[in-house]
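Presented as structure tokens, the chain that follows is alone, the form predicted alone.
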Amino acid sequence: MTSVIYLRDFFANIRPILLRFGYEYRTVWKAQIVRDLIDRLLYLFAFGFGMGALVTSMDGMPYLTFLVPGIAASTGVFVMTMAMTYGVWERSTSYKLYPAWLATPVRLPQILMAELLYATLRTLPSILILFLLAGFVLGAIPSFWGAVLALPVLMLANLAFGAIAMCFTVHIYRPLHFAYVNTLWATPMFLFSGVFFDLSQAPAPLYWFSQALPLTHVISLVRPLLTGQELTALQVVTDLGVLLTLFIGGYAYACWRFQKRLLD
């Protein structure tokens, strides 16, 4: 009963912050959706039709069908990294919003959870538009219900990506250094997690390196769902467990380290 009351109060205090983010989003949603979507569509068309003209099939399916799940899964990597680095840094440091919020009954873990939830929900319109275009226009998503099941997986993945990005943010004091997060974290994950090629055909060192990247576990779930392939129970439990562990662990560490940073 105590846990239920705690969770009720925890999310009750998150609601005002999410409403504030919602009001902000109403003024910028067009620009954000267009920006996020254009990035993904450029990769989809450039590789799907450019590389697809040379590589007609991959892992027993048309290359465009192989590519769409990877593009969808990688959407959250860049959106969440940008939101949980530059966005969190600006609100906590430049705009001084965190000290103002902390003067209310809202606590730091609730602020960071609101940041994660807002950024994750922000990715949803771009993913839905990508699914509609790829599924109904390009015919590159064979399984409609698989796409529906893939959405909660992608949302959990984005929470994990965001929590990890916050762990970088709590150690950075100059926004210039956020460029290293993209260069050394987001971009390698995008290139070596199986978005563009079948990892089973990769050299052994690259294959084992890819298994340490969170995006690999997302694609391992999303690609079979979208293409109608079979998923084993062990695969589902392992990949979801990795994402859930990264989310909980990253969030807990960010809360602890951010608390120390605010007190310094």
Contents of the next structure:
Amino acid sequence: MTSVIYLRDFFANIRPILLRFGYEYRTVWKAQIVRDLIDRLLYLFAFGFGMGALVTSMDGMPYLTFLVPGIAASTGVFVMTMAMTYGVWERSTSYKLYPAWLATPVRLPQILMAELLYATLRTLPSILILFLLAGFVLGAIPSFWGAVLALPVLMLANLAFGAIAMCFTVHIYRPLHFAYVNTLWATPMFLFSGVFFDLSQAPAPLYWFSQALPLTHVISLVRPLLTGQELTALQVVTDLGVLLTLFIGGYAYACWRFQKRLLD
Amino acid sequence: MTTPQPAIQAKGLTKTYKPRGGGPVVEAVKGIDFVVKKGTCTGLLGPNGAGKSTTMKMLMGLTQRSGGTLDIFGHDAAGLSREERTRIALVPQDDNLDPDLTVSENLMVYGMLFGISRAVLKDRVPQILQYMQLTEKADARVNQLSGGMKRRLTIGRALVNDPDLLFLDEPTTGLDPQARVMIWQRILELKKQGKTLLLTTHYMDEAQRLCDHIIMIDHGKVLDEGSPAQLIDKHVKKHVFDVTKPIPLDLPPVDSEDVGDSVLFYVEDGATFRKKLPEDATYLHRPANMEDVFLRLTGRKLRD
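So the form predicted alone is up there; where is the form predicted in complex with its partner chain?
Let's see the whole complex now, leading with the same chain.
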């Protein structure tokens, strides 16, 4: 009974914060989409056409086709990391909105869940535009339905990326240090998770390192979906399991540490 | 007859914390007891660092207490139900309005955080804007508002859930006299509506004007409490003579305090004392006020 009330309150309290983000989004959506998308498109064009001219095929497909799923999967890494580091800092510490919200019936886990949900939803338009462009203009997405199936996978992945970024945020007390999250976490993950090259051809240490990076597990699902490669049930269960664990584990840890930090 | 349950009851309330980056443990609140009766305006006064804001934060559940008990509506303040939380509101010391939203969106979202439906808020938000004289600014962004407007919006925001218990943490700090008078009127109206108010302020005239009961705290402890009149009577008598030095000889032996260029004499009977002062003495005669009480109780040394 208590848990039913808890869940009811949990969702009742998330809604107004999502509405707050909705009000904000109404004024910033254009700039937001451009910002979220533009650097992904730069990578897509620079590597797709630049490298693509040298590397005619990768893992048995045109290089551009190989590249698109990785670029799509990496969108969330950067958007979520930015939103859950600088964004959360801004709202919790510089604007002091968290203390304002906590003076109402809303509790911290609900605020953090609303943060994750909003930022994740925000990546959807960017990824859709990327898919439309890559699929219909560049002809680099062989499987239409695979792309549709990839969307929920990417949303789960982005929740996980967001939850992980939050775990960094709870330990950072100077916004200057958020740059490390980008240079030591997001960027290396982007480079070593098989966005640009076939991991099965990589040297063994690099291969094992890549397996420790969450983005690898997103790409190993999304690339087969988009390109029509074979996908085993074991692979699906493992990768989704990894992402779900990171999302829930990261979220729980962030809630616990943030609570301590705010309430001490 | 049973005494009615107080709105707030603190017993042995303590807060200690370890400063980030090391250093000795800080005792911000050292076991204080107090009661806030329903339907009253109680002032929590003390110099900077006395423990007022920490006490406020503990009441709001924004910081964990280290010891003692703290009850609101008869229940532990740290474990209030959702329903009980909807009956409480806070006007924080710093305006923490949402800069990404407009004035009316700020109220809309805050109301929904209390679980109030959009339909109810559609009526209530314009009412609050009018009450706080912000109607023209409904669609402005928060950073387009002046300091006084921000403060009014912060107070309006705390009224969106029509609370029974309202915490006001320095509600008029930094405002011009017009805005202060307007906010005082609103606070007195809230009192008339039967709401319970807990107020902190550094303005003693404000405390004297608004509060039924005053709790003086310093260094994390309660120094004294009572109504403004009781405290004035007890600590400084009725009249103050601020006599410029040199002090005339053979003045009657009354309670006095040397404050540098002059000496303050606290006396019960003003007329008699005035007769004792030589004609050429330079002095200022005024009724004693809460400021005198405050300075007597907490000393004149500067705080950080």
